[in-house]
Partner chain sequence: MQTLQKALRSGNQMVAEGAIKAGCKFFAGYPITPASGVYKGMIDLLPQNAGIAISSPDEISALAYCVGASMRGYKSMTATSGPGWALMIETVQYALITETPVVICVVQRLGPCTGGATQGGQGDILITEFATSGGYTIPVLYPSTAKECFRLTAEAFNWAEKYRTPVVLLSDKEIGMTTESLDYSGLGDLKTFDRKTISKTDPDFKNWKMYGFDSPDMIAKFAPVGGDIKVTATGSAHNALGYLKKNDTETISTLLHLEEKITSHKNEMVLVNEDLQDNANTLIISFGITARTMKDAVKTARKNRINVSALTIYSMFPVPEEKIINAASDCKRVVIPEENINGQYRKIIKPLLKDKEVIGINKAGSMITPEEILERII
Amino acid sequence: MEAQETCSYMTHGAVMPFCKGCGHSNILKKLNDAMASLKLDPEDVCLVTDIGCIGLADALFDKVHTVHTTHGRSTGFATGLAVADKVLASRKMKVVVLIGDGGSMIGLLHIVNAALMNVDVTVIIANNFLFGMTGGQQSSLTPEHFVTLTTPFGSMNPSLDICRIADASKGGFIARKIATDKDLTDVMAKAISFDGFSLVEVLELCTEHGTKRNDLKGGMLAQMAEHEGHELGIIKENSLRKEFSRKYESDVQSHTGEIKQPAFIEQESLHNLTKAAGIIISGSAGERVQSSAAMLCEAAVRCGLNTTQKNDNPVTQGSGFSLSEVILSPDEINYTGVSRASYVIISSEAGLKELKAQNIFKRIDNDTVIITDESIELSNNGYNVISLPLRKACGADKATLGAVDYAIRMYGLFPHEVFKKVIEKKFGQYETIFKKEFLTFWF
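Output the structure for the chain only; the required form is predicted alone.
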């Protein structure tokens, strides 16, 4: 391997870390030349690299900002960087993504969304038709009949045309080139200078896996693209759409209409808790289990407590169980989920069944208070059980709410009057939402 010549953006004396003949070396040299032709201030350039061989570019460019990201997510990171600069900072940043064909498929939705937003990001896809760093496996950009580690008899699928996807996603500048094209520098420069989303797919050779398994030479890449029905050259150059930050300015920052302000929960009372309380609430789906837990949390916040709510329910939503784990604490809570339950509320047999299925009873001890509907039978294991006519006195749809109301009233977690107000905000007058039997039993 030969030392790379000193240039304006690359590390002095940088040595290309790729296999001999790998197209990545040429892509990075052409990228450097493109940035130099645009005379970009290095401080205004950010290279966002993906996992894979192309991600080794970070160490080769020490004059510009570099961010090495998780596999497939580089375009998402780049989108955030570009938007932040354009909306909040200098508006000068040029963000370039270096991603392989494997990463581009893993993070395809990030590319699609960046194109739909028309954010000022240039995505360069180094397409050598396979996952090079991990052994030469097939990717979605592998051409039909192409041999890889995972397609030893040739790929049965045609390759995805990512340029068409970018076009369908309203991307403004789209090109497909070959790594040895003489005008690759110019095309990259046009893509970077384009005011909006641009994508350049560069076809190249992987000399470690691609050429060893296929009768393949660089001169065949154009023919391969033609066979797959993939157009070469600058496919689209359309600047009619506003770049995202300009659209943001016109549509959001200059908005003169009324904007509904978010509602904040304000503290109106004090609480009596000296330590965290874990409350597990379980019942039947569709019987306001989770909304009752949410009302409990709202009332607790109104009394100055910190809260978390972790919900669980089946995919079908309307049948089976519904479960909420609530933590109330005077101190900051750094997790969700109750490790030790101070209170357990069970308003139906479906709720009991789920508690058993999730081994919730391993999270209780002799101090745990269990509030159940009178129809539920628990084996006598020394549990501290309070059995109430919840479903009979409150109705199935408010049995859980009644149990929560009881717990607050009886154990003084915080002033009941606050919870009463929260209930009335949702259902109306407190004395009219439950059956008379409920109020008679309580008082």
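The structure above corresponds to the form predicted alone; please provide the structure of the form predicted together with the partner chain.
Chain alone follows, minus partners and molecules.
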């Protein structure tokens, strides 16, 4: 569709649904004029409206796409629309958010993040210092001493300077205007055409709730802002930052990171299991417990086994215990817990402590082979314990790996050669993985 100079984005002869004298009417007319001055193709405009009186605007703009959202979240939806449009559709949609002072606070996070991302979204905040639609309650943008329905003695808090928040969020275009300003149209047009995030806070009057309770006239808005220490006019206008999609494109193109599709695992040998084996490996965080278990699984798959590996660790991943429950089976594995452990590896004191805490000894019997570091003292309940100098021979970080290596050699679950190849892929030549003399410790 060709944009025409006379194009109006609002419904012809639209009746404003607002109270007499409400600033919203002015803001919307000027928004319409601003879009017209930019000759935007209506198909390329999406007006995203928030909840509240200003949110009624969507019904007035019948030429452009309108998305009327949940309270405060308008900038969030707008961000998704803008990113998808610019990155995926490679178009030039202009997304304009209309939000009130109340919505701007509950949705502050979305505004901050849109500014940080520098998405091509314009946020227009119609600030009449209170929640109009719900009866004139205090908002976070209500100035100190301002009387509202819920602050009959005047607001105790000063008002939030949302323009400064936008500035701190690295937004490129920021302005604070008054609804009656002659150049409001121009400023809105500048904001919309700005290639990146822009925000215009427009100060106005709620004639239903604001002016009735306060000695306030339009002419006093500038003074009010000054009193709150809020700057007026275009506060910031710089295009130092690239708009999101442009930055994204160049960053993705120049990406040389490690992302690769994990490859399939070829079967190269045969296993010796006739039934499932449950292996519980417990040790300390940062000592390759879970990665040793993963390498065990990979080798097992290379020998035609099915595997599951269920990990556990404290919420802080780098401290305390680390535990893996591994099942190797010639059959399909359903339940992923180890009901009865065939092998248990305990490579550190933290590992033992966790086994006790989780009552795992209930799943251990006299047939279970327990491979522990020599430092660990297990009460002798007739357990089949093999105590080895794991930490000494393999180093703390490879004690678990050494124990897994030992178990595969000793109990012949599948050819050790296969495991050796898997760990060599990660650590280099087998002979250099553990301490030189490690084999002599147990053979």
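Residue numbers count along the first chain shown, from 1. Because the structure is a prediction, the values reported are computed rather than measured. Think of the rigid core as the biggest set of C-alphas that the two forms share within 1.5 Å after superposition.
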- Message: Taking the rigid core as the reference frame, tell me whether Pro42 has a CA displacement of 2 angstroms or more between these two forms.
- Response: no
- Message: Rigid core superposed, CA of Gly21 - does it shift 2 Å or more between these two forms?
- Response: no
- Message: Could you check, with the core superposed, whether the Cα atom of Phe77 shifts 2 Å or more between these two forms?
- Response: no
- Message: Once the core is aligned, what is the C-alpha displacement of Gly286 between these two forms? Give it in Å to one decimal.
- Response: 16.4
